[in-house]
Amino acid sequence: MNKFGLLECTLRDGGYITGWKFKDDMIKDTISALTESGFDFVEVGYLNNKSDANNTTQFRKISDIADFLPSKRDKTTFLAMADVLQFLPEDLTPYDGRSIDGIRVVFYKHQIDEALRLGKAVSENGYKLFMQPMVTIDYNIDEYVALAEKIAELNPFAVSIVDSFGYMLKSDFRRYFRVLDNILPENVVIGFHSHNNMNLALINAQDILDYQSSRNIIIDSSLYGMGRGAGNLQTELIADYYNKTLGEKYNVNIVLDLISKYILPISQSKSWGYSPYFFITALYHCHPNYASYLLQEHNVSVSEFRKYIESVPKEMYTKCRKPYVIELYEKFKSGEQIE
């Protein structure tokens, strides 16, 4: 990888749209095509110790992924994500070069201890360790410094700044970047994973590619922005921008062929991407699932949704379970006092 690298995560983040149900042929073809088109990192799905099915990008064992990877890897690093509740240290098997090269450990603020244990086990088993603390902006700077110091002890391959709710500004990224840059060893890569609730993903990514730093940086993206809610940074857009500003590296024609063959057909029956509902959740710094869950059950106007979000107790902005979202809406509609 050069100073900047792109990480393609359609088969993982796009799985929120399909329940991680993709045909085996599509999984294999997509990984092969993304490798051919020059992507530095390809995330092939989730590790989930409960999964035991075909035609899915949720894999019960690391060895289950090997058959989907191309024999010619070129310069691509293959990754899978592990949620601390779905894949445990004892589920790991030692790196043998036949399956994935690295594991991204994803976790919320209340799961730091579990994430550090899993991260340590990932490294001890020979994989490149990527740490992915969700909702970065939920940490104040002192908390983020403390987290960075703990992660630094693991000497990971990369640590990502994650804009889970899609409202981080360029200045927010730089603030958290400076913390990581000051604390992490020089060899550790810093990543950025964004969502498009306010259509800021491409703006922030372009700024990062223009950012003056000696640190290696990875930017996440997905085909056609496929991902939960407002979706992600679009692979085709950031790859094209990279080519035009930093030199030809990624084959955008191959990316467009993948979108045409696999992603657009999915978009005809499943939806994702920017909407005023996700804009409102970002505007109030709320979890986007307040929109996703509510719109699954009720036809709510944009104006009504805004008033509903205003009724959500602030301490519940980042805590979102579907029964609570629906119950809260029913209280809102009836005029009942919300606590």
The other form holds:
Protein chains: 2
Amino acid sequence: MNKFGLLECTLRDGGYITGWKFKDDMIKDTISALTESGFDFVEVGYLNNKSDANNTTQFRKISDIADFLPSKRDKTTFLAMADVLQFLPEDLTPYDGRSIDGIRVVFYKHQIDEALRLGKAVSENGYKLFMQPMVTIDYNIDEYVALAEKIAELNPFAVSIVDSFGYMLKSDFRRYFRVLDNILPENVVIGFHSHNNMNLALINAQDILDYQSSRNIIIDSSLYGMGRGAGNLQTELIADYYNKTLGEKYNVNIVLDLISKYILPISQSKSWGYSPYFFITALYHCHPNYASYLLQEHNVSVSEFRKYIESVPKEMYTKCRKPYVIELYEKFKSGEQIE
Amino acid sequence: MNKFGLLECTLRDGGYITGWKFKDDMIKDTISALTESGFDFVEVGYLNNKSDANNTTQFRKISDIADFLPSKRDKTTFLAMADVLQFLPEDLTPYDGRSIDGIRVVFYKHQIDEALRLGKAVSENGYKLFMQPMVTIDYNIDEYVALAEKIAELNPFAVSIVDSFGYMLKSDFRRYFRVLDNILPENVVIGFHSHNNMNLALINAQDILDYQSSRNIIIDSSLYGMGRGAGNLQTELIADYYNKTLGEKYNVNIVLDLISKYILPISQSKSWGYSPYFFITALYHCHPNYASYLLQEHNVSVSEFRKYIESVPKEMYTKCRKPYVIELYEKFKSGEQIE
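Okay, that is the form predicted alone; can I get the form predicted together with another copy of the chain now?
So here's everything in the complex, that chain up top.
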């Protein structure tokens, strides 16, 4: 990669839309086309030691991914994500050059210890290690400094700033970037992963491309923004903006052909993208699934939804399980009727 | 207004989605709520000397608008748009303080003479004059300087930079801003009107709020981005961003209530917002109606649409009538079959 690289994560983060069900042929074709388009990194799915099916981007073993990768790798680095609850240090097999090159370890703030253990094992097994602390803005600066110092000891390839809830402003990203830039060894790459709940993903990505730093940087995106809630940074937008401002590098026509063949057909029956409901979850710093789960079960107007979100206790903003979301709504409704 | 003011244009530019059919009660309620929210300017619709119906925001006479305006005007300025083909100098009646305060004269590059005539009459009749040259990027800098010099003679209240096709980058807006800032008297406001075909509207608006200039500035937006193609800058996003970065000024809860009551119900049957088709029209600098018109009649994949747009002759990029769009597609298809 040059100073800036793009990481395509449709098969992983877009997978939330289909429950990671994608046809094997589609998976192969997508990886191959993204490689041909020139993406620096392609994330092909999750590692999940419980997975046992075909036609999914949840892979049980690292070696299961090898057959999906193109024989000619060009300059692309292939990655899979490992959630600390779904893939353990003992599930790792040593790097042999035939499957993925790196593993992105993803974790919440209460899972730092498990993440550091898994991260250490990833490095020791010869893979490029990417550390992905979700809801980065949930860490205050002291906590983030402490986290960065611990991660630095693991010899990571990259550490990402993750705007899971889609409300981080340019100034927020810059603040967390400065911490990482000060603490991490200069060869460690800094990554950015963002969501569009407030339509901020491209804004932040454009700003990142203006950073005055010698640090190498990676930006995540997905085709047509396919992803949870309002979705991710759109690959076609950041690739086109990169080409226009930093020089032609990515083949946008291939990107559009993938959207045409695979992604737009999915969007006919499953929806993602900007909506007032996700704007509201971001406005209140809540998990977007408060909207997704509630709207699956109830017809709730935007005005009512805003009042409902106001009723969420602060300590539950990042914790979002469906039964809780529904139960809280029923409490909220009965409270309204009593008034 | 402070240095920065917001102009809400849902009833005018969102009107493209409904053919400007809005219930009279909705029109009144919306204007009143937007005023209460604190918007500096509210555009209530089009002036159109052919209009003869109720329940529309196409108004035949200036005086027809008076009944829709709140008795308490607070600090809000009320506007209507006049297209040079739909409202003529002789249709104007003198300002009497009971109806709108200003008129936005909108025109294409080949209509400059008519626009200057109408603009002069607007000023002479006592209204604040806003000049809106559509597809601003269609003017090269020499042409734009000449236009700005002619407009400056009319004593306008404001002149807008208009990104009709949604592909102007920050650097483009800054270039046109510098021309206006150099030429227009210092009391003239500069406005910005943008569309989301490449999801750039909020990016450009955020950048504009960073301009180092003593000039007063207006930014246009609509509720939930309601508008043609991928729609406009979303009012809720720019109002919230303004509040967060420049101090609380706009009531976002009222904005969300309007979206809840009037706009989201419309979006159930009519669609707007970011899509790969509008991304492609913007990529090729074409009018978004190439997508809207064609998709009304034909099921066209994203890949095929991109090839179709490649076949549009350059001189037709800004000219877009439905029969032409369809005829060109049929030619494109038969050409494909011959190959």
